[in-house]
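Below sits a lone chain in structure tokens, taken as the form predicted alone.
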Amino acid sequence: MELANSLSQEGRPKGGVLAHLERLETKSRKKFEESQGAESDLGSKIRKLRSLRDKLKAEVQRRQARAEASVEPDQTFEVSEQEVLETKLENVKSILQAYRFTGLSGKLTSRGVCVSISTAFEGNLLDSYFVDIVIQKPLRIHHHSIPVFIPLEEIAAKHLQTNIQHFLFSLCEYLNAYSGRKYQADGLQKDFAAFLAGPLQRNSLCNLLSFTYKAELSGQSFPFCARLLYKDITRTLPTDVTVTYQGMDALSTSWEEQRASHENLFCTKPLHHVFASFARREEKLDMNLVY
């Protein structure tokens, strides 16, 4: 009795140790059940949020599909075309800016751009031409001053829609070659008329020239007939040259060598350079005769 009372007085629970353990077990079980309930509530919330996320995602996809269906295909296509045309216009402006010192220049118009092409040969400024290009789909030439014998339509068909820079450079090549051939033919008639034994014959493209000229050798003068053909009309030198004698059945070896050397000169040098060399040779011969 005294021992039991002493234990109660020292603060141990009444009812004995077994009763105390039962109370602890009951308390622990309640806490476990409460935590299980909290976890169950949290899992339920997570499932609800996931379901809501999936619904919102599906709704967004449906609205995007309706928005895309409401846009007309032609409208998207037109925007794309406009962007392409604007890019081409910027490319033309860049080309003209970069090559303004090489004979290409231009200005913007309400329709697109008007390009001016200035030709030259051996540093001599010659004729100028223009091409008015409409920047639309497809690109087209509105107006131009290109001679009819320049294959403008062929050049445009090859390059205008795919590479406008190549189109302009190719056109420049044709025009410069034509102007260079014309410049040589005009110079021959103007500056070396004394060598010609008749009129210079040429076609409008100046890619076929024929003329008779006087050649001298050892104090003798004989007429040579020259025919110059420019098969490649982007060149200023002929591709085929024929020099023949006039009024003579047979020639000496020296005259044959002279004829062959003239053919070679016409193939490799511009006309005015060739006749300038003839003139210097005659001047040298005249000086020798004087002294």
Given for the second form:
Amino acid sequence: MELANSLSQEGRPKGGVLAHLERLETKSRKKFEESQGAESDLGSKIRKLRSLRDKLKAEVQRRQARAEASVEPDQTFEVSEQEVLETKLENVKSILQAYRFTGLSGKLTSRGVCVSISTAFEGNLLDSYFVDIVIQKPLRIHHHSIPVFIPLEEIAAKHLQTNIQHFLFSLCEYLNAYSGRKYQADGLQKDFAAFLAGPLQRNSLCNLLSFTYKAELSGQSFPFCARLLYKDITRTLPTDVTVTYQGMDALSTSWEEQRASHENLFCTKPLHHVFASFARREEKLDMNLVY
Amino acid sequence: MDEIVAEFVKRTILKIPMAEMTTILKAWDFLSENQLQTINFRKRKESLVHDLVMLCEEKHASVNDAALLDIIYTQFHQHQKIWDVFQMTKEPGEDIDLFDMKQFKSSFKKILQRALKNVSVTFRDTEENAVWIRIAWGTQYKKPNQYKPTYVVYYSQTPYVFISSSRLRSSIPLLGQALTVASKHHRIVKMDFRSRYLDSLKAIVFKQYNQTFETHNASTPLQERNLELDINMDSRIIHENIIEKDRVQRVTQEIFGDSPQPRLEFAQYKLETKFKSDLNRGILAERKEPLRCLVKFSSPNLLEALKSLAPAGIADAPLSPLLTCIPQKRMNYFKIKDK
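Having displayed the form predicted alone, please output the structure of the form predicted together with its partner chain.
Full complex below, order starting with the chain above.
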């Protein structure tokens, strides 16, 4: 148009060719500058966006760091509730486990209850036995770990249906007594084997013990034969004791006294205590001999 | 050592497999360490046995010593015999049993010797307050036959006795009498319970298997059980079947328990029932007499096999009580009649 204008008057270019070239040059320069401007606009826009991005990144990082630092105080608040519950649960579980030290404890099962009888003697925890009871009418023992020579059927026939407490206490009595007698017999075989002149004769219930042992008195040693009968199997001490001398001659008075006193000892004290006292007497004797 | 004893000693030692020779001889405790050291155990068996017999001769081995060796051999090879279970009963209201092993042994021996002039009885105490008794039977005129002895295993103060099956049926009543009198019981009855595996019979009769109980102290391996479920299941089984499989596992576990089953080899059912048929009456259905039929289940481990039937899908759970009652009833020989 400009060209048209430049040509319009008398149809001659305004200012001539050079002026026309000048005009083209300025036009292109303007265009260039515009594009430069646009470029620089874009550039500055880019720069602006970049700086914004960096700022945002930095902000995110700062916030993350702050969040991590503050996450602990926040989460510990939540964890502590859970921890409290967990410790409570552990405590309750431990108390339930510790119940076995009372000797009689139980756990509910899907069918009824499983009763644990933990036997003990003189503060030593011994074997545990279990009775799995199904709660139905009538009460039924599903299975158990009671040894066959304990009269479980008898005790159950007498008490299980009428008074389960009595049933359990009675069973506890029998089992604790058996465990105690077994502990004494085992103790004699293990710890005082040196006193025995031959094997200890026993039976499943440990209610009949027969053994020969060396009795000492003032340096002399005689073989005594002891026979312990436990007719009451709810007790850990014998009901009948006979101590006899295995020799042919009659016993002197002092030895007769010894024999009688031994009989009494076996009746009133647990086996291993009796033999421990024998051992102590011997030690005293040895000491006397040394000095 | 006379000829008969020497032969008995020789044949007893000959039975022992080479691999067990030193163990069994040590358990016998008849030949001393020194004597055993003079033996070359790497010789051929015949010559080794000859040397051992010579040593026994030096020590004047008796019939009783050889019988003791026989007991030890049998204790190592229990499954070579078939064991029957007998149950003894007392009169109700009797005093507590003060079992005296010495008295029992002497009483038992006396009863047998009073009845039969020729009988040799040997005892060996074992753990758990039990005793193995070996009886070689003779008659008024014949010396005891040492090669067909009967073995008796008795745990003191229990009502059960395990006796090795023997062809000598006539000796059983006398043996029963000796046992009841010596152990202060009144009656003895043969149970329908028999197996080669003495340990399994003992475990069932004394209820010593399946000893897992729910307590607060036990760490019940519930997770393990679930894993078992997974391993048995085919991965292609989808949800509906899982519920049924679960139920089957639960029922099986309730009946059989978690622990390994004691080993029995067979269960036998003698049926004397009328033939029942859903089909149109055939020849058999019209009979009034019961159909006599014998069903025998055999297995290397019968109870484990029964336990796996329902989970394997071969049978419905719960299994027939005729099969599952074997441990509770302490029976594996059944006679089934119509009610």
